[in-house]
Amino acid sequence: MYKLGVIKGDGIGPEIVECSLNVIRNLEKRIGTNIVEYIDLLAGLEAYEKYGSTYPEKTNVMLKECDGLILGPLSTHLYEGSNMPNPSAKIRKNFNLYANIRPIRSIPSSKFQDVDFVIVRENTEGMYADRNMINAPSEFMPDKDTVLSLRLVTRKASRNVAQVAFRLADERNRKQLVSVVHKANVLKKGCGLFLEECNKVKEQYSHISLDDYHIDAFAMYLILHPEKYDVIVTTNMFGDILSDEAAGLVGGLGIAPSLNEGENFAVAQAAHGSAPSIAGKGIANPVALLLSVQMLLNWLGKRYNDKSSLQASTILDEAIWRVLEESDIKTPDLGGNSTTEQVCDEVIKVIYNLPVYI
């Protein structure tokens, strides 16, 4: 069994997680094969109130005995001080996961269809203040009404995430396209640096086609045709802008996985926020922590050619879309009444109706 670490995190994130281990739970008996073994870890607002640091040191220690992790959303807006650090970000650098996978596909009642294309943003480096300097935030102030925000761009860390996006595009239900996205006409040395090596990479796989454009220009020409592109990759902020973007125009952040990816570890982490104003409630959208969830199965499945973890993220990632596709069992960001365990619910039951061939 796989060691994953748990944190719920704060708001919606104790819900939603919640219901994704039930999904698990009853995923495992349908395939008869215990895969996960779960380790309770704390960060966030709870973890400040019992521990004094929103990311302790004793969950950074067991988090490197375990093999991956479920990672709620977070409300780092209310995070300040020194005590307080994003734990998504100290994870993120601590692991060395370099590559934020966030897939984009239309469903039914998408603005948009016939949308599915998948985002690779770096993930440890770029305009992030909290992630991109070894002991202290990049931000300065020279004087009370000055700041300076440094912004960093290595070739190890470029080419490590256009790997990964040039892998994600060989797969055999891709277009074989990469999309490189930047402002090297302006910050030249640095999405100069970043262009670079994805062209390098491109060498490695030369019947994959690659196209580059402005961050400025791009933004508009996802919404005019996003039908078109394959595979975009880009720098962390480049990324994280467009991921938000491209979920709009599928149906909201309720619906939008990411994974963080790395050598030796990967963390299952929905797109969207805590949301504050729902929690508690119980209509938060699972979906998008379900389809995060199902892709770090299929990354552990792939690492260790593990045939029950891929089964297993196989039918999960089939009951989630029939669920979308099919079902009028919808939460309320989708234009539905459903509560998230209804829509949990709704997942399991199509996992018990899926053939099992292991």
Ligand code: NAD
Contents of the next structure:
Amino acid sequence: MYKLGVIKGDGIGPEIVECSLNVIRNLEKRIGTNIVEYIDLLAGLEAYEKYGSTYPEKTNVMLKECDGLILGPLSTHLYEGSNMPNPSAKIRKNFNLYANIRPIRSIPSSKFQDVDFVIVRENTEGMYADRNMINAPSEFMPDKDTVLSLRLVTRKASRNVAQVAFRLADERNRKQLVSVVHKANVLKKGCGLFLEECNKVKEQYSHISLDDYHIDAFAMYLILHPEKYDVIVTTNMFGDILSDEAAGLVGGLGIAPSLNEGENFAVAQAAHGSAPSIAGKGIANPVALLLSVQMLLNWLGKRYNDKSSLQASTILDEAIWRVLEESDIKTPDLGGNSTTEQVCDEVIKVIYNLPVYI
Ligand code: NAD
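Having gone through the form predicted on its own, I am curious about the other one (the form predicted together with ligand NAD); can you provide its structure?
Everything in the complex follows now, all chains and molecules, and the chain you saw is the first one.
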């Protein structure tokens, strides 16, 4: 049994996390094996109310005992000051989760069909002020009308994320193409170093093609012919922006999953935020988090060479995609009028109808 931390998060977080746990419980029942033991952990606004911090030390310590984490979205626009750090950034940094893997795939109602690519985003450095320095934010003000923002790019993190991109491009179902997205024409040193490391990793994969694009032009190419791409690798902020754009090509953030991956730890976390305007209404799309949990089960299965976890991830993947492709049960973001719970119940129904070995 894997110990999985569970942080419900803010906004729609508790609704989609509860629903995902219910799906996993039924998945375990279906295959007749218990795979997961849950450890409830506090982070976010509830943790701030109870312990005076959005990421209490107790949560950090308990996470170290876990094999992975299911992390709900967090309302970080409301976090202000040193007692309200972004738990997501802390966890990515503390557990060196250097790759944020964000798959994008068409569903029948998508504006663009035949889209099937994955964005691999560097996750621990870049422009983001809350993860760049050991004890200070990397945005600071020399006077009240001036802000300086630093960007961090290291060889090690660039190489790590490039290795994940090539490993994914080498998988059976992929087109064996890695596209590096950067702005090395202007950010010659930072993006230059990132590109250099990607080119070095390419040397180990002679059968995989590599191309590269400037981020500004790539944002357009992605909309003009999204079906062309396979694995896209880029730095932190470019990846964050591109992946939301990419989600828009296929139906929105409600179906955009992500896995934060390091050597020894992984976190299932939907690509979207806490969606405050629909929180508490029971209509948030649970699919992004469900697909993220599926990625986590797959990661655990591969990491520990564990058939049960791999089998659970295969069944869950098949069930979610059958609901997306064949069912009318959809939340409003996909044009339907079903609730979060109804979508999960539909996924559970399909899980029980699928053969155990697929
Ligand atoms: P958001 O992703 O929460 O919402 C953007 C749009 O997508 C909204 O229209 C929202 O209703 C919709 N949406 C998102 N998830 C959905 C779902 N599961 N089902 C249906 N519709 C969904 O982004 P935002 O509004 O820019 O940010 C809201 C809060 O989330 C902010 O505090 C932001 O900092 C935070 N945020 C957190 C994370 C995270 O915790 N990983 C990621 C991004 C944003």
